[in-house]
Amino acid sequence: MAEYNDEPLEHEYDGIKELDNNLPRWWLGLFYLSIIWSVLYMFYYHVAEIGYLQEDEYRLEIDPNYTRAEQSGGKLLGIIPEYRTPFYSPAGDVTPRSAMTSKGIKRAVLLTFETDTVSYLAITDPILLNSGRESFAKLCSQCHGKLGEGGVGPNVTDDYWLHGNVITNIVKSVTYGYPAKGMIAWRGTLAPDDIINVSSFLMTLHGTNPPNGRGPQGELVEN
């Protein structure tokens, strides 16, 4: 039991007087157990950094195969990470890649939308091209119109584009997508070639001029 004094110390506010009685055990231990567990989160979310953050746990939600990106910069102490702000992403949105090292050791490679310099073709094989109209009909029709002709989505088969209107363009929307604006990430749905099927598809669309066909929006792309 905590152990209680009536003399008041030599100091007073407003009247207030003050007593020096210690704390009651059961207070001072839940005290004492909040500064072991901040020291065993800190190490557990920000040191060893084993677990996901809650940005992280969105990403994961949004992109199954999201893996956190190594964060770039200094760090203080050379342990834990420089402060970033919740809404700062340098890498964006991220996948990962095996890779062998010089050792042959696996390690994770993120290829970012912003790193992804990889220039794609469209196809036009016609077996090719009815695969890409499957996944179109089955996956995108529900945002951008059976016809392309848009809906919560953009308008596809217009002169205006968001993100370009080439087929590396395309494909790469398609892939990492634009989450913050609806648009998911359909990597982890699809696999390349059917990325790439989809999006030679899409382009197919382009001047067919389906009724009922949404607003224009972006920039005028001249063909």
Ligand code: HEC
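Every value quoted in this text rests on a predicted model; they were computed, and no experiment measured them. Positions refer to the first chain, counted from 1. Rigid core here is just the name for the largest C-alpha set that superposes within 1.5 Å across the two forms. First, how it differs from the form predicted in complex with the named molecule.
Core-superposed comparison between the two forms: the CA of residue 21 exceeds or equals a 2 Å shift.
Relative to the superposed rigid core, residue 166 undergoes a CA displacement smaller than 2 Å between the two forms.
Comparing the forms between the two forms, the C-alpha position of residue 44 differs by 2 angstroms or more, with the core used for superposition.
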The other form holds:
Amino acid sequence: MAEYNDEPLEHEYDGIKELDNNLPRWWLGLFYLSIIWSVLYMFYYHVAEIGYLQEDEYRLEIDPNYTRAEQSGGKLLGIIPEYRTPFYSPAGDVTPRSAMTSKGIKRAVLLTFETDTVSYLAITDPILLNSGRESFAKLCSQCHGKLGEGGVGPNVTDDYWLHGNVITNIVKSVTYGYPAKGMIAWRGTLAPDDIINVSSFLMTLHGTNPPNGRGPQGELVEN
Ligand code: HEC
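Structure of the form predicted in complex with the named molecule (previous: the form predicted on its own):
Zooming out: every chain and molecule, the one shown earlier first.
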């Protein structure tokens, strides 16, 4: 406990005296903790720039493909394609085909929170893919075509992608949409698992070359 000292200090204003008491220990403890915290915070966000600040977070929110370029003295050091947690596992970013064909990968993994930091694996489980097929027929085909050939929305069977074709990109496209361009954000409507299922199904359409395919949009992605 704090010690109390009833001796008043020298000064006195309008009859108000100040006692010379120590600050309570818990208070001092919090005070020192806040100093330590501020150093860690400063290092994380401003020195090492591991964390995204508000502006980056905002841009990421409105454009899932936002990339932050690291500048240092005018020199481009590299591009961080996405914010990654320290627990990020690159295995989550395998390309669709390799994910689909590599044995043993059955399900989406690492889906814990709905954030920009989560990585996904495409699923290969036929039952879940079938559930994705049903969602696609119900919710997506009016714009992307029954076979994914495109219509109002882009062709999702070809090698051209506006927003990238790895599962992480697709999941983001579906989750956040591009409301200004007519692509709905499906989070809210579809549960995270359903988003994974429909995204994984969509990736199986790649290379199927359906009739009346809409022409290329976006960049050629080879894999
Ligand atoms: C109302 C029409 C509409 C519906 C419904 C719709 N989309 Fe889209 N989608 C679009 C448009 C338009 C774009 C192109 C966005 C752009 O230009 O940035 C798009 C883009 C996409 C992309 C990115 C394609 C690329 O080239 O990178 C994916 C993936 C996608 N949609 C998946 C889906 C899925 C899955 C569903 C169903 C759950 C769905 N869409 C439903 C209109 C739609």
